[in-house]
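Quick heads-up: it's one chain on its own, the form predicted alone, in structure tokens.
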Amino acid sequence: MSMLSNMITIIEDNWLLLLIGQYPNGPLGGIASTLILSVLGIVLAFPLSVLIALARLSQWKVLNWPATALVYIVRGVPLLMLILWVYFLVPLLIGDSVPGFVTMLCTLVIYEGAFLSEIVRGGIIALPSGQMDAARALGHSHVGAMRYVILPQALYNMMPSILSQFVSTIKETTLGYVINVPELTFAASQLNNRLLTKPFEIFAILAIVYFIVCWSLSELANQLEQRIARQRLGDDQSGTGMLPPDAPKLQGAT
């Protein structure tokens, strides 16, 4: 009991710097931080990975080769080398210094492209084919066929995939301590220097936190999937495949 009623202490002493850092008196940080930059790393990323994905999934070697290559050479190195990379390569690039947070969110673009790419092309892959011949039939040219038809249904079978790259943006964004982000694991470190004697309720309250919010992610990545399970399997019964509301039922078309 001893050791709850100190973790509830030092949340009710606390619980502004867990929640928003410093701010207003400093950078905004704590969990505010860690949400702010996992969104905007999954949002940055999205569209890179689509066209790193496109790219894989082109004839053209020119374009294929370099694609291929930087998905390999991302999701082959430990993200806290990518990081250090960034953090000393960027400043020596621009001239300039950049903030911790600016580099953090350049790192979770780049490693979060690479690896949202392999589940875009994942998606597009497994549409049926004739989705691409039967746009063809009608009218479409091949980037008109994967805007408006492949893109769309990938992208909707895909949600619960990116929802569950998203809770590992929100876990990875913990190694930005090591640049001096201001996230919530920097927040937790700066709370356990000030108090000295209580390390383990601090980072037990850490990870309850890190738990509560991933594994609620988690859980509506799951919902999500049951119901786009559901959807795919009354849409089979139909005979119409598996598309999102807005999307032409081509299926079939061929």
Contents of the next structure:
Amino acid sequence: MSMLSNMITIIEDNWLLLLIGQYPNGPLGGIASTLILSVLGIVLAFPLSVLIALARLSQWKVLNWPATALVYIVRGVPLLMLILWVYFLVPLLIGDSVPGFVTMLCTLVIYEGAFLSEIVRGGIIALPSGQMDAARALGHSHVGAMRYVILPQALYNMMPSILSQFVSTIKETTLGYVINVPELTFAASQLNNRLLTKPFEIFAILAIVYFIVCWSLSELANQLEQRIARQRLGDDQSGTGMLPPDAPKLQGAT
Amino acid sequence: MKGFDLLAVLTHPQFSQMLLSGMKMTLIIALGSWMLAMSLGFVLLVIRMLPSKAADQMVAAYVSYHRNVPTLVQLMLWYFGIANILPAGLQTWLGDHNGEAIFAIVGLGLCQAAYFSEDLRSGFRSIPPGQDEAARALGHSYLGAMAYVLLPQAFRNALPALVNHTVSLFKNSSLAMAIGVAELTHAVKEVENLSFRVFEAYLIATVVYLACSLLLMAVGAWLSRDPASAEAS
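Okay, that one was the form predicted alone. Can I see the form predicted in complex with its partner chain too?
Now the complete complex, all chains and molecules, led by this one.
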């Protein structure tokens, strides 16, 4: 029980550090930084991932080969190694030192871009080929068909997977600790260096906080997945195809 | 910055030695935690198949914890936290026996076991129920039907996911660096600090990691090839 009361005392004394780091006396850190980093990472990685997915599906080798190589390299190399590369290369390229937050964000955009592109590609492949044929028959160009017919459906169906990838991103931001990015893990380790005597309690708190955040988002992804699966089933029965929930249904459809 | 020279690192006696022992440690950690994860994954699966709701919920909680807490945080909890509340005798023994590596293997293994058991479970779900009934009707016990009829099929169905997670386990072995294990990424950082040849050091490590990952993916693709075409050839 003393362990539990120790943990409560630590949280009572240091909740602000875990929440926002040393802000406003230092850079924003803690869980706020973790979440901002994850949201920015996935939002910026998203357009990149769509481009990579389209390039991988393209019949032009100039597009297909580099995109495929990029995805395999990123999938085959540890994220930690990628962080070290960005940490080394980005200052060389722009000729100035870069804050850890930016280094981590660049890494996440590349890493998540590659992983998300596999999700997007899977979503496009999973659509019935009649969708593309019909869009072309209606007079869309290949690009137009992608833009107005294929991608909106694929991305809608892929929403749960994208949310799961967001959870992975949150977990991956912890690696920023290695290059001293101010985020939640870094804050906990600072706290551990200051208190020295309660490492188990501090890292248990850290694990619990991550668990609460990631578990809730994973549950949300599961619910979303079930809802979309139900919707697709219902839509297929009524013959309206895959439509977003607010789309008008055909008359008489249940 | 010095000019690019890969051989300056590769043929340097001290640096090449550091990289080699780093690779060895990476392999030990990856292999050790893989074996732990795979055996524990099977055990978790069998427990979950038992007709007990409590057992099912316990395994579900285990899986949920290990999937929703970042692997690095799990390793830190093991190395900085749990190591600290172990009995003093055990702490000394671990200190004498490369405790960092042991905690890395245990931490990574227990974490990946959750993923492996889930992969196997979805492999199981895709087996038609008639298989179990037929095996039991032929006189197999619960465990016999499991071992000879159900698990081999579940394993085959789960293979693509297992291969993917094996690759991530291999890549995650680099996280052991954060708790001070002298594996490949750690060795590369050391070489970089001593030689100032950052580009060369990172390139070597990247090529090694990439080669191993691609090899694992290729073996996975070969193992999960269509059985019909494999028999025909």
